[in-house]
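There is one chain below, alone, in structure tokens, taken in the form predicted on its own.
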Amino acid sequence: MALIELDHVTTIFGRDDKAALAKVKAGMGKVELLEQTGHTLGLHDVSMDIEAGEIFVVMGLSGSGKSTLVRHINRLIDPTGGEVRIDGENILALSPKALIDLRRRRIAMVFQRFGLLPHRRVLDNIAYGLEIRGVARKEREATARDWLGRVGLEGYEASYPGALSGGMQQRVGLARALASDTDIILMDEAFSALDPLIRSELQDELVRLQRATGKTVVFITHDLDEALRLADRIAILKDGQLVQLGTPNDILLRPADAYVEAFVRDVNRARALTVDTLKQPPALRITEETIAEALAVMRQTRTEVGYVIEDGRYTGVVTRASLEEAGASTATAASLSEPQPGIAADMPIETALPTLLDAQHPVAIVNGSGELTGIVHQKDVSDVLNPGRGAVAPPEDERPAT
């Protein structure tokens, strides 16, 4: 079961909401709901799903809804169709005690503007989630110094958020969520009033911790970029519809329609794409082999390259061409290997294309344990860089049945 689920959630804005929605379930769109009744549609049928311990990106145009369906999570917007459940549990449902507890225990939010309380000092702003709570002020205490630490803010804990720079503010607002020690953290547009480096900084700071610590972020921006850099999974939304929900890697090569294509033309896909985007299944594998059983299994497969592995670690490559240099000596095939680095499948195509271009043949995707888990071909380095030249195929277990 998913932590949070929004089924078939419809949003209106106006006096009569309730009348509005019948008239959008009758079949009438936004602008003319507008036109005709003076009521804006906020979400329109949404309906996702959202996993425990994934930062989960809502991305969309200004007027979109995302903002919207962020308050719903905390329920400071209620929906005018449709249930918000978290846990299996419809929080729509809760008496105003339980919700109230519902947003000290389990949700902490992080404001574009920061949210600070302007005379308070910053410690007590980052223990002001554990102070409603009822948490001893020792304790709570001890949590914020350790969170102000780890935002690399510590020494300032007697400083005023006016005294604080906008980077190092939010910082303050992120530790406060965190040391709520809530299982959910909503930010909207969190970073989006900050100059470029302390935003990348601050993006790279909310990956790391959430790494850390596991917790569920559910993350506003009207910035591709952003979304991509941070998401496991971003939903797409147009005038309230949710269009396109799915990895970075679905919505850069499998865009569901025109608007999301459009929004992803421009995208540096070097930058935004991983290694992992262009795996393939591992080749031929040469390990105690002699030449012979080697070259033999090559003529057979019409290979011309294999990659070398001693001890479960890849090693390097051994030709063809130099096997058949080497005729009938018995030495092992392996001992023919030529070095060519191998790559990780996380890392970005931007950081691994001085390998893949040096390299005179595929190049090896390994992991930690320097295991050989595939390779790339580098001929698919353009058709995924350049998707105008080339149809980008879909995963196997995507494809219809032949």
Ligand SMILES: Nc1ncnc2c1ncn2[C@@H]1O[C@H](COP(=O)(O)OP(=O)(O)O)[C@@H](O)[C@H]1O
Second form
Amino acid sequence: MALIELDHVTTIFGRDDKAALAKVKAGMGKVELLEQTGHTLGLHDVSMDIEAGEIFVVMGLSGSGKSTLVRHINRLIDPTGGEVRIDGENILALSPKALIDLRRRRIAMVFQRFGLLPHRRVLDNIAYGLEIRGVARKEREATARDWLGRVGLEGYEASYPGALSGGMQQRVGLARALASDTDIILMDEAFSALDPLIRSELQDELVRLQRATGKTVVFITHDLDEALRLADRIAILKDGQLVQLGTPNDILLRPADAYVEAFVRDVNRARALTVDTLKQPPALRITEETIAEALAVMRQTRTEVGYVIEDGRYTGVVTRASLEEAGASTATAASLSEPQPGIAADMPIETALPTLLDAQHPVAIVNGSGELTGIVHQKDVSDVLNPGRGAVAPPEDERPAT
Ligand SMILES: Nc1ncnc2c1ncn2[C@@H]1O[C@H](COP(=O)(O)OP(=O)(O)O)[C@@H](O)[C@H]1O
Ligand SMILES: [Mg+2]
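What would you give as the form predicted in complex with this ligand, now that the form predicted on its own is on the page?
Below: every chain and molecule of the assembly, starting with the one above.
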């Protein structure tokens, strides 16, 4: 069971939302609904599962329903139709007390405008979530001090928010959310007001801290680059509808429609895609074979390069040419191994590019234990980085404004 489930959620803003819902169910779209009834379709039949421990990004143009969606998770808004569940429990049916508990113990928020209390010191801001839960001063201050350090704000505990830059204030916002000891953090355009450089620092920080804590982060953004940097999975909304849900690689490699395609077009693919997208099974593993044995297999399978495995770890390559030169011998093929560095599956292609360009042969993908998990053929790199060369571009007016 997923941690957070949206089940056929439709949300309509206006006086008689139930009557409007009937019209939407009968097929009326957002524009027509607004024109004919003055009601706004915020979300339209959205279903999705958010798993515990992932960074789940919701992306879309302004007005696509992102804020509406995230506000359902802590019930700042109730949907007109459908259900929202946390741990399988329909939160629309919670008692007022249970709802307060959910908001205090399960969910923390980071706001675009930081939302700090101006007359409280940084330390007291960070401790705030624990304070409203009744945690004793000593304990909450110790926790807050710990988080202050972990977000890089040592020495600022007695400062007031107004004395800090925007980036530092948002570090306080992040520390407050993390210190609150909830398992879910909601972030609505939390970095959108920050300068690009500061913003990318905080993105890295968020990923690092999320990995360290295992918390579930639901992050809203209108910026695909930000989504790609942060997300385990991305949901893309358009006019209140879910148009695609997938990993960053899914979105980049297989955009569901012209709307997603237009977002994807200007992305730096070398930075956004990982080596994993280029992975092919290794053609030939060389372990204990003699030169003669290895040569026989290579001739039979028409392979030019073998990947040498010693004690389970990838150590280098042997070429058919070098085996032929050595001639039939009982020496091991591995003794003719030439070193060629491997790369990791989760590396951005950009990071692996120097190794890929330098190597004489397809490059080994190795995991954390040094095991060979696949190879990358250099010829695939340009295909993945320049998809659809020569394809017809969608018309200009279907591209999202940026
Ligand atoms: N309180 C509200 N009253 C009326 N319409 C609203 C309200 N909140 C959002 N909307 C409308 O719902 C749609 C989705 O809005 P929102 O979720 O804020 O989009 P986003 O966060 O993606 O910019 C928009 O058309 C917006 O105008
Ligand atoms: Mg919004």
